[in-house]
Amino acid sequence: MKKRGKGMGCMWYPIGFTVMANPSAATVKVNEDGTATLITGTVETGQGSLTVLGQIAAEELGISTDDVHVVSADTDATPMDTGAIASRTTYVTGNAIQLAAEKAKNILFDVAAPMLGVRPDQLEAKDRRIQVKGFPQSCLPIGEVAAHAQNGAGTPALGSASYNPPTVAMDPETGQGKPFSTYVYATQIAEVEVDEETGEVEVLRIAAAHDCGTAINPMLVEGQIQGGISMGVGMAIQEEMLFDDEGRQINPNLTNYIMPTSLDMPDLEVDIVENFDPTGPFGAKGVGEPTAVATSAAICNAIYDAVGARIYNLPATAEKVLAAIKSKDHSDRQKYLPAG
């Protein structure tokens, strides 16, 4: 007989390293044709970080993301970046890029102000133009201003900056401190079906609500959450490293190391909770590793809701679930046996 159950998993997760310095640096150059070059040490590992970082630079400069050329991950040419780890790239590297782009933009403002007959603080960068606030018709193309900055004023529109999240070391006696600059939060709810006769678990549906600050690129955020859930499903019910008595792994390849495919994925519902973080670039925090944290807990709680058996050792394979069901049934029977 198959039974259904629902379970919830909640989590909070820090962005960046624990107290330790984890800086990023960046350089932004505005070119005479109105495009910009972003130079960052960040490595793209498939999560879409370079797209997001390009968007941050473009937003600060008032140009299109297509106008930003990203040069990345060449340690001979790019500035220091701690790495695409600790779910820190959007927050830490993004802050460095926003600061660098702001410096380049301020050079453009200083050059454009006398050309437009206003003060630099009366200007804004928008729609590929440097324009007077409240009077968008009084404007100059960014490329024209960048060319004049370089060839006329002798101050190329170039900005470099670094960012290191502010933290407070933990007090060894009280445990008080601020080990991370910001945190993200999430709740996931799983619905499963468990076969009581075999212990087989099928994950039918997962609903996930994630607070990642401002979603710079909502489509990428949703994709990351879906990808994290797929990893969480594997962790919860399939993926297990097996060893023989001599400590050698007996399933070292994808023919016998079981992991989810697209056919194993449940129906997914993703809700991105917008929560502006004033310390992040345009309010952003992060969404990388946290996407997988709550999944296993939600699935195991759903298994318990379905059959009343707790799984404490992942993955919740059919063998473990069946054993837990039988152990529960045995314990239940023992409760009702007459004493003596």
Second form
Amino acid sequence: MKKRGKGMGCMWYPIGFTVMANPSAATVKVNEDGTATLITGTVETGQGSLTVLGQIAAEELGISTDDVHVVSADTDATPMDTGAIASRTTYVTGNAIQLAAEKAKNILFDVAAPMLGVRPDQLEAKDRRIQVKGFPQSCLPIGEVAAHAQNGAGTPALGSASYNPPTVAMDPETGQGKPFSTYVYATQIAEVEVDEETGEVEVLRIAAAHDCGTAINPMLVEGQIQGGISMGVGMAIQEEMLFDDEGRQINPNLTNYIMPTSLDMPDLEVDIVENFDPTGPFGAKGVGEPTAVATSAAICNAIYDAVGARIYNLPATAEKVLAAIKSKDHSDRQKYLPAG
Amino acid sequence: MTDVTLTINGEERSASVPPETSLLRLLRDEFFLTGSKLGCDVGDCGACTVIVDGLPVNACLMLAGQVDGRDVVTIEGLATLEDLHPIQKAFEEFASLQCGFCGPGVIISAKGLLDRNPDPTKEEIKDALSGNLCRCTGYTKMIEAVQDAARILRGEKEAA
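Having displayed the form predicted on its own, please output the structure of the form predicted in complex with the partner chain.
What follows is the entire complex, opening with the chain shown before.
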């Protein structure tokens, strides 16, 4: 008989490690045609980070994302970036870019202030213009200000900055410190169907609620969460590297290392729980790796809810689930949990 | 050597290749059509999917000699100079791909489905894409894009 169950998994995940140097540097320049060029050392691997970083520069400069030309990952020319790792790009690289764009913007403000007859701190960058706060009709096109900055004032609108998450060293006595700059939180709920006769698990539905600070690009955040869940489903019930006695992997092919296909994917419901993190660019934190963390816990709790069997090592293959169902005294628990 | 003459994306092409050459190697190495990707080369990943006489196949599992006289459509045959194919447009619109390596194969599998079944259910779409492995996306946005492209191709919705 097939039985259904629901389970929940909750997690937190650190963003912006501080245990060692973790810097990103960036350069932003505003061009005479009102566009901007963003130069960053980070690399796009498909997650959409260059889109998000372009959005951050655009927001700071009051121009459209389409106006930002992103130059990235040229080791001959682009500034240093620790890398597209550790779910850090939006947060760390994003902070560097916002700071760099702010510097370029301040040059534009210095140049525009005498042109508009106000102080630089009375200006804002909005709708492709440098305008007087509260008096938007008193304004100049950003391209005109940028042209005047380089051809008139002799101060091209250019900003370079770096960001390294602030470190608080661990106290050797208390173990207290700040190992990460900020944290994200998530809860996922899984619904599964377990075949009591074979132990086979089918994941039917997963609802995922994730905090990532400000979702700068909600569609890309959703894509990260959906992708992370597919990795979590694989980790929970399918994917396992097997080794022989000599340490050689015995399933090094996609025929025997089984990862989720479209048929293995449950229906997904994604809920982005936004909040504002004051240390992130426009309140953003991160979303990459955290998306896969809660999934296997939620699925294993759902298996327990369905058939009363606890799985203590992954993946929860049909063999393991069937064995656990047959030994409902959960004697396998001792095998996988540390004593006590 | 094996002589092969086939139609690729509407154009007749010929080549003379060693008999063990796969259709994928023929496309990539002889005709420089590198849109079809070489992933696993043993028919597991689907990154090399092309359409042969109307049906999606793994180009790595077919010999060049087997396509003599047949009609092959690759990812390069979908877009025109002016416009992307509606499936490609929908994939862009829905941000369906991330790293993109599986993309050409997925899009060709989707085209193979929609050519035969213009109004597929979600389950039929999942089934049609099940031979294309994707590590990044969880397939969700691909399925949504195929549903949207189907509506556009049926004329029920304007292209974006």
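Residue numbers count along the first chain shown, from 1. Since the structure is predicted, the reported quantities are computational estimates derived from the model, not experimental observations. Here, rigid core means the biggest group of C-alpha atoms that superpose within 1.5 Å across both forms.
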* Asked: Taking the rigid core as the frame, does residue 13 move its C-alpha by 2 Å or more between the two forms?
  -> no
